[in-house]
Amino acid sequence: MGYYVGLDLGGTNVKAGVVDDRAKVLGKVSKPTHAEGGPDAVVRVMAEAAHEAVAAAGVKMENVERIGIGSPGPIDFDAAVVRATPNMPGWRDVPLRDRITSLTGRPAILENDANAAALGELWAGAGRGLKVTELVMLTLGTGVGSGIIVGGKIIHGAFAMGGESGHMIVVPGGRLCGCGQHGCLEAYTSASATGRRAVEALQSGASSSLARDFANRLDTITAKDVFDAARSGDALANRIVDETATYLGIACVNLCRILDPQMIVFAGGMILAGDMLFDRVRSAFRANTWTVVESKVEIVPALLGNDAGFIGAAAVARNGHRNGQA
């Protein structure tokens, strides 16, 4: 039985588990990041972490085959190195992979944390079990992360800047989105931008039972809310949730085309709207697809939740110690 430890580094929280071979969890631990302490403080904490879900799940840490390291911002995948990170000051080339080798004395791999999330969930969630090779993940949050799977692989491109999904130009010539490009699908579909077109809707006049549950607080209006006016019968919630849905089912459209996926995922915390968004972002999809063949593609929900992170990094590990990398 192979045991593998997963780090999932976020800005706030460090989370690590012990998964074996089967996708099974036997031990998990998350601890305050403490990035203010700058890099060495916050792979000090990695390392801890591992050592304490090592310790939780009963193993033995010359047992654990491979680290698997899933960090954010962009990574120079040939010298494993993170050469930056939003939200945590100093993190300039950071040879994070050799650094958590070395004050665990195993083995480990770096890799994007959308990149690894994509990988979890094809191995232990919604892929589980489906001999599924071909998957997308996008997940909806702050920004729109992305991860592509194909041949059972993850996409890097040549200049490991590949797979942004999120960056795909759905509108040309539309929102200014953080990356500088005009139109992204980030810029229309984040749980950000979601709760922002209602603010300035709102703002330019509309009609709607938001204006009134958060006067002189509309700023603070969430994605959720949106959902929620929406399915109490909010008109300007329901068409801004419409438009949602109708950018990510162009979207999904777009990565048929060209990766023809057996399976596309959606995480984040917008997809509690369960149903909501899943059935409009279907039917859109249907709307624009192509009619030559019929589409076999399953659009579905994550399965693994808070702990998508971790597990993740640990089928990067799976993989990477199956593959031989270093």
Second form
Protein chains: 2
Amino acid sequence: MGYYVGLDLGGTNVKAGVVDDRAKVLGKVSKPTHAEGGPDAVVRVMAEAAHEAVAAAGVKMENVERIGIGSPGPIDFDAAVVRATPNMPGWRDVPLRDRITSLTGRPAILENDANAAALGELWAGAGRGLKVTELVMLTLGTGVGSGIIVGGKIIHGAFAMGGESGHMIVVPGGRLCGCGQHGCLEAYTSASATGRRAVEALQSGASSSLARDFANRLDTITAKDVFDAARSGDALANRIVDETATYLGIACVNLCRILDPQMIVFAGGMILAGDMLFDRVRSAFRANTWTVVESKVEIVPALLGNDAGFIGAAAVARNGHRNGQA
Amino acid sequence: MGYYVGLDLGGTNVKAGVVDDRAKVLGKVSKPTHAEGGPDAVVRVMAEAAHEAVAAAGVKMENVERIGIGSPGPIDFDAAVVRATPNMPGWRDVPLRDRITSLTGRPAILENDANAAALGELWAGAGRGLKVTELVMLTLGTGVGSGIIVGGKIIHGAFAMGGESGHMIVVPGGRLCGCGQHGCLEAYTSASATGRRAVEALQSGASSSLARDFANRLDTITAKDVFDAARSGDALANRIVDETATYLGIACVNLCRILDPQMIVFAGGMILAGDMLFDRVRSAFRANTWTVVESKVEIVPALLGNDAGFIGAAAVARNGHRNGQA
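Could you present the same protein in the form predicted in complex with a further copy of the same chain, rather than the form predicted on its own shown above?
The next block holds the full complex; its first chain is the one shown before.
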């Protein structure tokens, strides 16, 4: 039985977990990142978390086969260096893999966190036991994060920027995205964009129960508020939800034409809307997909929840060096 | 030195060529397919073409390492069976790989022709000598054919329908495509669609030199006519060419976000328009791509021309069993 440590580096917390070959979590720990201390301090927090998780699992560090690290920000995969992170000060070309190895004595693999999450869902979540090798994951949060697995391996691309499905353009000339493009999937279907689109409609004078419930504080409306109002029958909220679902359905069509995955997994807070989201995304997919052959892709929610980060990182560790780092 | 035979099955001609490890063509032959004779007769033509190409190359069939077969139509890659071909009568679940092997005595690999062409450009064409492992090819003809290479391997997808970038939706609710979807890349940017969009604009009364030059035979206008008129300064023709280039540029953006290839290769008759097409596609790409990092993808014409089919098939043979067929 092999043991793997997954390390999930977040701006607020570092999570670590020990996971066995059957994706069973044997021990886990969460510690404040204290990002303000800079990379050196954060790396020590990460190493401590790894040691504490191993202790909690009742195994020895020397029996850990590999450590997987899920990190935000662009990564130089060949050098195993975090080039930058958007939310943590001082992170510039940090050799995170080698730093963790030197503090734990175990070989490690560095991966982008969204990519790691996709591999985690394939192995231990939505794809568990199903022999899935082709999978796309979309995480609907502040943005639309994404990871893509082809042939059981994470897509990195030629310049380490692959798997960014959230920045697929679905509306040429459409809404401006934070990435500089117009009409990205993210600009329409992230949780933030879904709330924002409702706010804009209300500010333009659309009538809705939301206008009454959020009088004088329209800009606090979230995607959850929109889904709640839609569930109560509000017409504007239903139109906003339908638009989000339509663009997600079209994105699924495009991913199927290009990649033909077995499974498209949605994650992020917005999936708590459940059938109200998934029924409409699946319906939009069916309405927009081709008639050449029957579509067999499964469009499903992520299953790993709060442990997704470190389980994904452990999946990267278990996948070994199949994605290049020597 | 290894020798490979590439067999390119077309509705009109079967082409065969012997290619060595350095992508040098040692001998080639083209024979009428006589598709009306049905699969058995066509398979015999293919085997004859292979034998004749080997003779023309001055090598012995027993010294051929493998035969690669590029075939139209959906393929069952596990069984190495052509499930159907759109343009040839009687093709239904034809075990083409095993039939060719039994008539030549050499191991063979069956591949979709558009996928084989992409691998051929990577190895011997636009990607030659450049260590490209991530490449997308788009062929602008009657439709928009496509093949995708990730990590040096052809993307087949979970249900053998991957790599169909031509059916990426670029205009939600847009023009009806032959595949049943609305707004596909193919519905705007194939050579056929480019000519057709000009015809429709003229039928709606748009003024253009094309209206004069093709009076009473508007529906014979081809993409080449549109490019020629654009080059002569015709405003409508320039608008049509710009639209084609814009959607191709946006498709390139989407392919970069999802796959991050090193190279996007365009093929098909429309690339004879040269800079008039490529300058505008690259310009549309730059105008629509993100500002997160500098884009390094190369958008280039295919180089293999008339030999592309059998060289692509030979590339499949050379790639061996990396794509699965045992």
